[in-house]
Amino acid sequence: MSTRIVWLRRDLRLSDNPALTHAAARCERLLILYIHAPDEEAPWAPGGASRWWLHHSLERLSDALRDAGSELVIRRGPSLEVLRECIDATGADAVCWNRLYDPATRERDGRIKQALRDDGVETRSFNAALLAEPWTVETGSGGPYRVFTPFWKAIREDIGALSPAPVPTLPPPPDIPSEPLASLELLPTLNWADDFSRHWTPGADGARQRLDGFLTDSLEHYADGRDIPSQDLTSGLSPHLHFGEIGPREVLAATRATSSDDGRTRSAKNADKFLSEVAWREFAHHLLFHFPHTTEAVMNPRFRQFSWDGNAQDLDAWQRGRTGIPIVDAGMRQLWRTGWMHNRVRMIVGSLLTKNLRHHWLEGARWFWDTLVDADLANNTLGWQWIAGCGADAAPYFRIFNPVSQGEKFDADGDYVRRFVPELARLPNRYVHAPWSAPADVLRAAALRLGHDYPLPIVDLKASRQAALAAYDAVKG
């Protein structure tokens, strides 16, 4: 009786899962295996928020497989050792998986593929995570892209013919024991993540519900509303995409269907904008594949000698949402409370950290890595190097976001700030983004004592901007 193994990683779904579809059609028994080996992803092993999500995603996947007449077998690594044990126990003659693109997992997967082939075991890998794999897209001169717009132009026509595959019929599983999910100890021991479940539903069903809700309720307002943090007009699909609970082909197909259903074109502009944001994820993986050193080092060599000058006290205030700058604090508290932060606000808080406070971008990247449910190495690396001005297609270093004017523009009524910084709830709109500018009588009416109920700013925005520009002048050449 032929047996195959599907090794799941960040592809925790049954639909449009090419490794699963391929294996299911070619065997009589199918072992669906998840191996927990976080050390193999070092130095970027999953952070706390990611582990919370992973626990619940595996739980939902196990339920879905049981309903489909199969089961999820969970083991702990090392991955090659576990795979060999499972091959010996089941007599499997083939192992299939979907590709990952992070430097550590790419190197690990290459070693495992060669080792299993040396053992006489067939191995096959597939693309489940991207619309265009990094090595399939190149510039006219044959190199990788470093700028998003031409990258998007290069892939957008080719992805038009992509369509997702349905859930396959699954052969029965072999009789092999599984470790209990709880033994992975993924959930936080503190109550930090207790509120996450109020905001998120991990798993493929949760991903589909979020996509359907976004396409029905928010897509037609996306292009104009995606920068307004108080409005729920972004898709919220990033953690689902990271864990592979939904695939980009499924997102692409559903979005295009929605924008053209019944001859309607009302959402065409918004659909194009949304799909360009999905393509930023593709671009991030393209860059990480071709420039793997950027997880730890700058892409722009000028910044190798840049004078990062942050101090631990300011970093702590930034992490805790106690900088005294309202929209920054609102974003950092949203992150801590929900495991996510609005993208516009991510740029604002990142600019303050790397430019006004002059902390190394890796300080921000590591904090986001531990606290974001959508922490993704490619996206995180691109995002932080972009805002710090030291990466590919980066915001120029001299572009320093003014958090007050950004708040006034994108949170004009202060709804976002008031939601996450309730100390400022009674301030008039005019002062909610700069409470230090409010007259004494306004502060009294708002029952607000600066320096007591809410901190004074930890940094002078104007002076720190000038200091950052001076530091940049010293290295720009």
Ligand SMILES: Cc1cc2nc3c(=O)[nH]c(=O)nc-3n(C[C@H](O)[C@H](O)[C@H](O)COP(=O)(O)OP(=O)(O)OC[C@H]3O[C@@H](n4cnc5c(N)ncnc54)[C@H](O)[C@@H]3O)c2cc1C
Second form
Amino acid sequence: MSTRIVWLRRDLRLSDNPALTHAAARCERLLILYIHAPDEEAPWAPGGASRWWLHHSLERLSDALRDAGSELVIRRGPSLEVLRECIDATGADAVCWNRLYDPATRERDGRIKQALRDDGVETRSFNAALLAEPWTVETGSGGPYRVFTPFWKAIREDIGALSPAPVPTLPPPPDIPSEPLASLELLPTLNWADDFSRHWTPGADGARQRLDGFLTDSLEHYADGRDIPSQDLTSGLSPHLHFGEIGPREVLAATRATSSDDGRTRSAKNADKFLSEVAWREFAHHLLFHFPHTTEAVMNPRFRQFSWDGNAQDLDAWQRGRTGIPIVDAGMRQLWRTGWMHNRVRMIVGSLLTKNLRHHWLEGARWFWDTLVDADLANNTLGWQWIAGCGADAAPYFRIFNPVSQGEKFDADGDYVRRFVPELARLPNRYVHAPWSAPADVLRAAALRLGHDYPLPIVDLKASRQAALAAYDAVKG
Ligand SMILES: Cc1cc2nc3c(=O)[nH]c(=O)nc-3n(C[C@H](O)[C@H](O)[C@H](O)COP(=O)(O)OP(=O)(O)OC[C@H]3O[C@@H](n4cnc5c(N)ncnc54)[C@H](O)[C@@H]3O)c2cc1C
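Switching conditions: you have the form predicted on its own, so give me the form predicted together with the named molecule.
Next comes the full complex, this chain leading.
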């Protein structure tokens, strides 16, 4: 009886999963295997919030497979050893998986592919995660893209033809034991993540609900609303996309169907904007694949000698949402409480950390890595290098976000700040983004003692901006 193995990694879904579809059509027994081997992703093994997500996602996947007459078998790594044990135990003659693009897993997967082939086992890999794999797109002169707009132009026509595949009929599983999910010890021992489940439903059903809800309620406000952090107008799909609970082909097809059903120009404009953000994810993977060193080192060589000289105390205040700068503290507390932060605010907190406080962008990237449920090596690396000014298509070095004017512009009525920094709830709008500028009687009326109930700013925004400009000026090109 022929047996195959599908090795699931960050493709935790049954629909539009080409490795699963391929294997299911070619065997009588199908082993669906998840191997927990975080060390193989070092130095970017999943952080705390990602592990929380993964636990729940595996639980949901296991339920879905049981409902489909199959089973999820969970094992702990090393991956090659586990695959060989499973091949021995089941007599499987082929292993299929969907490709990943980060340096550590690419190296591992290449090694495993060779070793299994040497053992005489067939291996097949597929694309489940991207609209355009990194090696399929190149500039006119033949190299990788470094700027987003031409990259998006190059892929947007071709991706029009992509359509997602349905859930396949699954052959029964071979009789092979699984380890209990709890043995992976993915959940935090602190009660830190207790609130996450109020905000998120990991798993493919949760992903589909998010997408449907977004397309029905928010897409038509996306282009203008996506920058307003107090409003829930972005898709919230990032952790689902990261773990492959939904694929980008499914997102693309559903978005196009919605905007063409409805036929309004407004909707087409919003759909275009949304798909261009999804394409930033493609661009991030393109960069990560072609410039794998950028997970640790600057993309722009001019920044190799840049003096990042932040101090530990400021980093701690930033992480805990105690900088005394309201929109920054609101963002950092949103992150801690919900495992996610609005994109506009990610840029504001990143600019403060790398420019005003002059911390190395890797300090920010590492904190996000541990606390974001959507922590993704491609997107996080791109985001941090972009905001620090040392990345591809980076903000001009002189663009230093002023967190007060950003707050006044994108959180004009202070709703976002008030939600996450309740100490400031009673301040009038005029002062909510700069409480230090409020007169004493206003502070008294708001029951706010600066430096006591809420910190004074840890940095002089104007002076630190000048110092950052001078430092960036030295490396500009
Ligand atoms: C400093 C910094 C760090 C970041 N770290 C991450 C990270 O670890 N993981 C992550 O998924 N995103 C990261 N981003 C990008 C962006 O903030 C999130 O993708 C977005 O906020 C997710 O919310 P959403 O799903 O509602 O986005 P939507 O606006 O609904 O966008 C839809 C999808 O497009 C993709 N996308 C949107 N914006 C970007 C972007 N700028 N870069 C790459 N992909 C994008 C995401 O997959 C997202 O789910 C980072 C941005 C910055 C500035």
